[in-house]
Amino acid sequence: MRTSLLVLFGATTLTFTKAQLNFSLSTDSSVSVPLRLDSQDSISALRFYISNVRIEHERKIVWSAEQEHYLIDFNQDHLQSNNISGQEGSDLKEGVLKFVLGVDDNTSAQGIGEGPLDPIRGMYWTWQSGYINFKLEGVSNQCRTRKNKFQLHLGGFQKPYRTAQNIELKISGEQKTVVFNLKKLMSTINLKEDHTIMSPNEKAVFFMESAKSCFYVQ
């Protein structure tokens, strides 16, 4: 019997099997890059990372995933998926799926990486301030910036801007739907004064803990 982990990011996919994770854009979804939130939003880039992705029963790791880091970056053409390869593992009736979302602290220390973490990849500011964890741009009317553009690049890995944020999500049964409400987190932000976040402050680590609580199981 195979278990399936279905994970929606606004309308976009994660499949889970005993072997592989897949990030997916729906194709009957208006909800694609570029992305019009409402008359006023619309998102011109989505990406994030996540870490150290593993599925918890019984205090066992059932399945892990093969890298440590991943790039999930809608930003591509909807045909194309954000795939996470993982070990074999038994079937999973109930357990706990945890990860980090951003880069866990430690490799930040350590400054530039390879694979999904190559700064030519867009994410990467200084070894002083280390990787963007969560990048989000688009145009609101609600702005007074150049062409009503907003950028909010969220990271920060030393104390007090830490901004990766461990997750764990309960699951149960052979399928679950687990949503990332981007409206969620749009809620969160004052456009007219939060239009611009380049560097770890304060309000990066605000939205951080608001993408967090973004994410749960249905």
Given for the second form:
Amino acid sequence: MRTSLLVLFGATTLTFTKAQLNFSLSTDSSVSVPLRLDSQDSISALRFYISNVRIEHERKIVWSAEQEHYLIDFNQDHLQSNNISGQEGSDLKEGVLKFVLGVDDNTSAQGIGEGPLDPIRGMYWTWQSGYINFKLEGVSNQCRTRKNKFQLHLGGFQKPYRTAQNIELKISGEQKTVVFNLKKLMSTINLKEDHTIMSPNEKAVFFMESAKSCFYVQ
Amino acid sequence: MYSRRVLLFFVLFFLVAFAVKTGNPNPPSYLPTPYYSLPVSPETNDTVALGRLLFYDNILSGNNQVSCASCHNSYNAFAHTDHQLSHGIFDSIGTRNAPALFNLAWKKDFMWDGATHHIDAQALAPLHDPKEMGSSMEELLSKLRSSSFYREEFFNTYQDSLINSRRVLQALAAFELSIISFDSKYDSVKEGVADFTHQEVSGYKLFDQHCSKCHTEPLFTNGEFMDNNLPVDSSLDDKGRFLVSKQKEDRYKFKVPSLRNLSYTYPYMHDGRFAKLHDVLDHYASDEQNGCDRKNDLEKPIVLSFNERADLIAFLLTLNDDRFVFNPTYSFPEKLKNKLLED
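Rather than the form predicted alone that you just supplied, could I have the structure of the form predicted together with its partner chain?
Every chain and every other molecule in the complex is listed next, the one we just looked at coming first.
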């Protein structure tokens, strides 16, 4: 059973699809230590922002997404909003896909945005201001918390806890998919200890850096 | 005879014009550049007017009984007197004293610990706090959308009927940014149209010597987070700026508050622990331990003689801006009364 999230990439459009999405993590024995998820463990929310999505070739932008920000929400109700389209591009043989994982610091430093950045999306802290760049919530019996819940709300745009990550992935014409490897991310999280992150801190930066390394193209 | 009447007309005209002007003075030239631009012609600005309605409307709270003004009263320079700690929905008691609201355009960040970095985002905090307004933006938007009064107000303001978070927040911010207070005796002296008394002059000198490092003119705050050595209240153990920055050296630091309008903004300090200015001066004079041996930003106790205290307080009172406090453009809007009658 796959626990990766697929981002389909075509010549002119990027599409995040639900295709291979599976929110419940299986008792996959290959899931690595320290995370041993058994069949009761599940993920109830996985959402993150991506900003400034573009493809560059020889330092020129050859394709860019329509919107500046997208809220990628792997929730059954919101799958449609995960499509990302951009301007028509010429045939692309190779390039570098670049985006910011999270809301870029400049936008965060401004006030409140609309559309994907509307605070009613549940990705804005209210008691402290700033966007939650990445939200991962679920239940694991490793967590000695109320109802065994874990809640990782990763964000922060001010020093010393800047969490948005610049991501660059080499792509070539045949490559159709950008994959977010959730399994890999989970393997970096020790849910026994790191079950609750609700504000910018060192751990938030650490897990955002981990998340950065979980994207690859296929 | 005729010309006299014309003269009288002009005199009256200028009196009225002057009254309006002093009601909302343009910021004087000796101020630094604000972080936010001030709303243009606030008296007639639709966004400001909409923000004022929202600020005073109980619809913002979960039980329709608490408004922003419940804790930020215009007659107290938008602070909350009598309550050390804020008092919200279902009589919940918060953990901090509601600060006065004025000259917000000159603030880099908001709250005692700077948890909010932008004025547009600020209102989300009280709106969602279960102890303050106990509501949410979603709930508020649905109430506003189903109110014909607000549908009309939003239409008049924005020329279309969209009601969303950004518009609500920006309207509130516009009203808050319009709240400015630079019409105190101190300001008149600065502008060269009034003089300090001898006592005030001597108080000014003491202020300059002991207080201005943190309560810096002309805003009477340096906008920084500082530790003025308040003993820790163990029932709250509020670590202030540390809660936001997580930096050890920020423990027990709080945003330096402005000293303008002190006669209206009691009780004082982030937890409202002092009811009177004399209590505040007692604190600055004492060498009591702060309870955790921390290094603080006061070099040494500020010990003043009886007369010096009186002088310092006389100077602090010149920072009161009565015209601001009683400015009708900031108080409960008539329009809302009509709405409440209709509801």
